[in-house]
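To begin, one chain is listed below as structure tokens, in the form predicted alone.
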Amino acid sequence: MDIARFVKRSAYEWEIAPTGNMRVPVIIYASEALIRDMDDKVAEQAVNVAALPGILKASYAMPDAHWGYGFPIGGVAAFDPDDDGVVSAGGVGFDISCGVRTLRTGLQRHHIETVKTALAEELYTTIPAGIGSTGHLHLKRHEMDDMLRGGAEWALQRGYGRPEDLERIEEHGCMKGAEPAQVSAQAKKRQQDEMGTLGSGNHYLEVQEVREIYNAAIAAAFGIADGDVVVSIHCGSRGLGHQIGTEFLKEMVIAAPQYGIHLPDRELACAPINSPLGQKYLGAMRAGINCALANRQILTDLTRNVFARLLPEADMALLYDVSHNTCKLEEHLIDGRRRKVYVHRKGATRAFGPGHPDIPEALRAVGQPVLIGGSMGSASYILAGAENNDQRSFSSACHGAGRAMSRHAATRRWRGRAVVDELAGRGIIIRSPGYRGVAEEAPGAYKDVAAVVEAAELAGLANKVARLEPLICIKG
């Protein structure tokens, strides 16, 4: 990217000042190399972005911004619904709610090392992964408008995990506000069969050591410790959730005339949030969050499973489960009071900082945990939100390393068979129902993630906890 246009705030806080249609300023977080290998099109949404009514403060951008659809991926942008601000299907993405699940084991790496092989075979076999994957759920029309409704606490009352889960999951697992009225019959066909599985893309399930901790305190009041073995997911919405974006925003696209919105990009669709429009969509967008959190919270149950077949001793608490595809209704402190705006984080987590009434009590004298994914070969890590990111970011940070090619680049420079051979020889053991995906997932399409988690910190957003490193991926 050309940084001649940038502002240098500081080293990892870089500004474009409005011109034109601009009513607020982009500001991206990260260090000059990550900016100088960011495609033109981040900022460039970013722009646009900052060009949307109602929008609050600043477009902003996170260390492993890359470019999406409509939004930068990484980007972060707020609106106040009384002074015309809009909500956008771009804002949020097409996997409404996808996010990261992590659970600590209980176990160290030599407590699997024996049945790693086995532990292995027996997740694939367990957990449906890849394109057009279906579970062992098949959804009545009833049950599914029941699920959209009640999240990961519809999940826990048909028997999917423990009570205690619900504390370690943002909005206790349940969206309030959810309409499945608002949700379309094809959304909801498309979703009957594949409640309780991965899904494809970047999506997955790994066992994970804990290999280096950077905060004792907070890393202790997360109950991990170095050489722990640990559980994540990644995944969200599914088909739902895709179909959710795709109908409405071409309704939006259709609709923005009519409400006196210039859309600078298509792709921005959106409507006035007290709109008609921008009410339904709002319903049926947490309908499809409810929808990932009931899907992760099934996932558990099925891991759970495993390891009490295989690794009866192990624990399987969760330690929390955060989504980065997403727009809430928060309470920002902004120009000196405190209002509530819709945040769109798109490729981007929430990190509220130590003391916010939203982190559960263990948790909150330390910061909400931010999980970090990588890739099949690299770290993930675990940070804290920082003290004062709400006036950074509205209290959001990254979401993994960020994509550095396209997948159909990928498949150009890597063979999946290849990939996989190679991490088998660093310990890695890959399951996956396709070789294509393994390539287009290879670790070397992603930036560096230690370098996106580095600036992160540095910029403000987020405390580094621990690194996590992989031992056992399953990916969709």
Given for the second form:
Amino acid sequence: MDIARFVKRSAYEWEIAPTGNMRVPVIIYASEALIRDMDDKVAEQAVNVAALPGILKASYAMPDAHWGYGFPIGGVAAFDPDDDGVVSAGGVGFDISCGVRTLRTGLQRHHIETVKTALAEELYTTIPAGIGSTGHLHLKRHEMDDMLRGGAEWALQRGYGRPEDLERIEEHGCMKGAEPAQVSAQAKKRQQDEMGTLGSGNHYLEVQEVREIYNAAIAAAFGIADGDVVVSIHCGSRGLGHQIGTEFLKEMVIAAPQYGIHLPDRELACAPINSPLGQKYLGAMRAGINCALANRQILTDLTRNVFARLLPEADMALLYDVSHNTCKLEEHLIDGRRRKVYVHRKGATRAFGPGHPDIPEALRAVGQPVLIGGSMGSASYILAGAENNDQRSFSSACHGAGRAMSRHAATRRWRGRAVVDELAGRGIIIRSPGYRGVAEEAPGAYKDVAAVVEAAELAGLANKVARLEPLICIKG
Amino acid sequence: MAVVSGMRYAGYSTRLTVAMVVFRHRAAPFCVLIGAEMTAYWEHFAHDADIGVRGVADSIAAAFEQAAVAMTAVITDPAAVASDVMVEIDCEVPDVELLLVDWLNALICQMALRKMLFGRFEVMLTGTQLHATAWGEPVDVSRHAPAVEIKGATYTELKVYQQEDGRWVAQCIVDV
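Would you generate the structure of this protein in the form predicted together with the partner chain, following the form predicted alone above?
Full complex below, order starting with the chain above.
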């Protein structure tokens, strides 16, 4: 991307001043090198977001930003409901509440070495992954509605997980305000056999080793130490979320003129928060969030069962669960007063700083855990929300490495089998239903995640706590 | 490609007939030669995180068919999908570009609900009303080796237009 269009506010903060229809500036948090590597479409999309009604302060992009649809991936924007602010189905995306959770096994690498291959096989056969896979649970209509209202709390009531899991999940595992009645029959039908499934694409379950600690005090609070084995699960709201996204995007695109909204890009489809359609979408989208939380809770239970069979001494406590694609009502300090605003995070992680009341008590002093998924075969990171990031990004940080190369280019450059063999040579076991999907997700197709988290830290969004390296990766 | 090359030596009417045979019995070839200049084909185009699907043909309906083949090709080789099961699809939206997205999303939904893949398509358009038939079979993971599941067709890079050579292009980004 052409750096000349930005005003440099600091080494990690770059601004495009408002022009034309823009109501607020664009601010990208990244190093100059990361910005140069971004597609011009990132700025174009962030500028379009800056033109939406009711947007507050700025249209932000995180260090891992890349060309998305409507919003850039890594886009953050907040809207005031009392100033014609909008909620955008495009600003949340298809995979509502896609996110990452990390479990602490309480084991060290040497504990799993002897059973590593068996563990990979057992996880691969237990965790439904990829196209055509179905979960063990088949929900009837009323069970579906209960799940959509209850999220991880519902899953817990059905016997999946432990009571103490809930406080380690955003919203305590249950997104309030979900309205199952606003979720179409088609969306529910798509989900009835998909509870407890991983999905495909960049979704995965990884067994990882903590390879480096950057902040010992925060790591201690998070309960992780060098050499620890953890498990991370990356997935979302499956077919239900996809269908909600599809249906509301269409409805909002068609309805935009009647609300007097000019869409610079149809994918930014939105409706006023205080309109019937806006409220309907919020009810459905929150149900989608609960679906994702319940899904990750069930997958957690399946994972714990595998460990219980092979490594019964594993503890498997939940460190934390974050969501990436959401719109949430939050209180933020804006122009000297606290206001309730709707924050869209599209491929961005909520990252409350130290002391925030929504952080579990045991972690409150150090900031919310921010779980950054790498790509298959590359490092993942654990960060903690930084002090005063409320003022920088509505308490948001990056969510992953971000793609550097299209899937098309990746399949031309790599062969899936070769990627699997190369990673095996480095002691990383990959299990996936297909090699082409592996090639598309080859580590080289992603940005350098180290540069992304470095920028997130130096921009004051989140503090680096630990680096994780993969040992086993189950890909959908 | 051997079949397509062979068609070049046939007369025009024969070519057309052969093309239809190819279209119906070989599940969605990469390129269907209908005449010396008129070709229908699909292709992918690059997007940072996702993938673009594009169909090009001598009518909007045929371009929609090719875009659907391109979408299947994101998941697996369309030629490897048998035409065992037939599914009827109807869509109606206010304009033809929205209709492309609606058509592809209807297919995505049917793939998910039926756990199927589709390799062959026939689309009929009346204004902005679409009636289509898709043929396919249940997903066989070992044979189809699906690369990725598609979450939705998007309005990004969405275009339906006629090129100078008269052919129609139908394209958008799909989120995977």
